[in-house]
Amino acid sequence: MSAVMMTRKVRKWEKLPGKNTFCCDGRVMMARQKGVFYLTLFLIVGTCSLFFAFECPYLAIHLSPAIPVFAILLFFFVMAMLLRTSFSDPGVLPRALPEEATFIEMEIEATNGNVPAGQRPPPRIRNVQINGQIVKLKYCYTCKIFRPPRASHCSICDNCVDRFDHHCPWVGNCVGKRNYRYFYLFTLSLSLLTIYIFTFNIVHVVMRSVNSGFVKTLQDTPGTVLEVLVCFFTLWSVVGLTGFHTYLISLNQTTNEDIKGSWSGKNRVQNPYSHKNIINNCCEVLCGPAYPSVLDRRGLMRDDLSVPTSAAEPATNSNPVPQTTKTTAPLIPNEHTPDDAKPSMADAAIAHAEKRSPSPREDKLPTLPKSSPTPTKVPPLASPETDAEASIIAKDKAL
């Protein structure tokens, strides 16, 4: 088996870190824990459905047809603000790239210097001045960035959120810079809708009790009894939450800052974001500019995939590499020579000696033609026995 690298284009939301879920090709962004969000939908839709089915027909005839009309408009506004809060990017900050994280680490080490072994390194913070007040920027070890002012890391979504207020399980998303105003409008409109339904449920029971009695009315309208119970227990929490956020908006403060006591006035620390005016604070939070998302969820990026291929099917390649055989013949220029085919050092020295220019002495000697070299016969060497016999014959001839 072999693998072939293939490149395909994917949306950036498919590779985003964190614990968020995306739908509709990245247009919808929510937290992974959405069970309570479905409960919120069920309570709102169920209560309003019972109100439209049982109370609205009677109230439209005996009181005013504008009652169900206003209830329908308020219901759609509540649902629009809920979905806008739940399906939007709350202001998630992108994490640092590996190169950026390395540069930040080097910058921190250069600033803090070498920390002796056994000692705790100093906290990673930066000081900035906002409206004459020193604000500390904390370093996020998960995202590898210095968080902007008022930003915090959500442990449930595992992302840094700009102007982080809190993580709301009822809407299934974080509440931050980009969806806080919609969250506040959702709680405000839901409070009005709850009060509206609860009030006209009581009016419906009172009007029917005049003719048939209170007990008989409760027996004939079990849906109304259920609505009254749901609205009664919901009213305290929703109205209380709306009042708390109204107080925070008037001070231009977040829930996270209020819980931590960031601007409680201790040590002469004041809120640098407050305009010291309730109207100006409310206008900034609710009527300020709509901030764009910095994630680019639907942008395109390349993703390399390794696709396994079987050995029987040869992998297609646009630039096939030719197979080479081992040879001792000289290779063409710019071609890699195998180690076992390279000439040895002795062969290289002989070749160099043959190529060098002849000396003046060698020019005087006659040279034989290279085409027909004449072999030279060397006489055999005489052995000691033949030398002795030759000396004896020479003596006899002398006598």
Second form
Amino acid sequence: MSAVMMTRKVRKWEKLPGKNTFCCDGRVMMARQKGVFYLTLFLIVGTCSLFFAFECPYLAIHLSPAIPVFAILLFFFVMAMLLRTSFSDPGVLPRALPEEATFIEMEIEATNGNVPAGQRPPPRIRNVQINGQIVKLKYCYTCKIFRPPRASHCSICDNCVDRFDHHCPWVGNCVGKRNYRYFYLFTLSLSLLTIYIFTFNIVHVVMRSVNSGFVKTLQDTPGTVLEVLVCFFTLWSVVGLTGFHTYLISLNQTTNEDIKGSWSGKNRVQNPYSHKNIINNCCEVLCGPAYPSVLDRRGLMRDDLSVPTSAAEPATNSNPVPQTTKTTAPLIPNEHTPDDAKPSMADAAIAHAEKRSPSPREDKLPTLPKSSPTPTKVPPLASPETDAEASIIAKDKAL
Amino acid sequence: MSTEFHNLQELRHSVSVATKVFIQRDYSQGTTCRFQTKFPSELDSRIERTLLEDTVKTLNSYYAEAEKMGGQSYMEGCLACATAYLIFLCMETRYEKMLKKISGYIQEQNEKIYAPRGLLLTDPIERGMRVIEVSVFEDRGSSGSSHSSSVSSGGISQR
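Provide the structure of the form predicted in complex with its partner chain, given the form predicted on its own shown above.
The complete assembly is shown below, putting the previous chain first.
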């Protein structure tokens, strides 16, 4: 076979859809808005620098040299976890290639049959049974796939993420299957570091005040005041967040499921992913296998400047149709992602710890033409509902 | 593998664009990676049921082993945590080793079983671990017969 091709080899990350930023030739993957992440970095590095500059010399001499050593180790661990969380792929699911999208569309049409003109087609939902519970898989109009269980679409990054927890602006990335343990270890170690610095600040101030007096102490080490302020406010939010995530891990739930109330008591569905044993749940989340990325950011592909003369090749590194579409499925133009309009989610999100970002859907709400929640017809199933929107509709009907 | 592709590419003058059949994920046992062993009806005429089912079952067993929650994965997790996960920069994880094994297995299966029948399995990792994509190539006739068939169909469409 000979084809005249002016191939330009590009890395796959350059052609990935979604609103991510890539650095270091695809090795680093973050969300677009990184401002708050820089703030996090600044606060951690700044506070620790002040600690090493002002408190550590005194404490090393008068108490023990182990104090700054342990602080340095803890600081490096916090930074490693933060960078690992921020820079890694959270578990993004690649969008369906055209053949797969068409195949799924055909399956859906076969399931739904003929819809009379003017009537809204039924919501695209696939029911699966997981460990004895019926779980609904929703169709993602952007990615053109039925989302795997526990996956969700982040509108800030415009990707479906596996085991989606939440989008955290503080780390500048989504938190999902691949980086959840790093995120948890980051919050845990940051809590420890904050408590550590706070405690030794107090110890330092007390020890020094005994000798020199309180006011002179503050004059000698002006950084102390700043550190105590930062640590005080950080303590409440980060320690609370760590506690919340410890609770979620012990139940094998995600923040997203917790906000939506997927497994809460009033629905009859229990969490099918929980091992019903706290230790097993913790082990699975924290010590489970390290899942590889399915994105292949650094793989090489041919740019579509070339015109291949052959049919679609099965070569593993080529992607002849770049997926640039970010719009909804063209076949049904008046449908939007069903779970876009969820104002009640925002209220529930605000009620939780302030460090966690609000429901990822909020970002999209102002830009969409506000239509009524798409599944106006609850599918006639006897299965218990796990969708929040279905429960909202049930509430509407009840009123 | 490259020779097989070369053969397939050469013959593609006379084959039509491949249709694709997708074997979906099986979530009945949770979110661990597992594919349905249900035989797709589109492949009825192309391959024996047992061959495809065996391939899928073997793949499922490989994935199950990769994601197995046992002593070795805990050791790996704890050791990695103790080194702030820097050890992953130099060490390959168990999952990655299994993925290489799976990739080799799929390649071998393609060479031995699927390419001779005009089929091609795509490694699920290239489709986001969502599906096993089976590309179905139309029967390779000689280039003469396919030209005549296209001419005749063109003739029919003109009427």
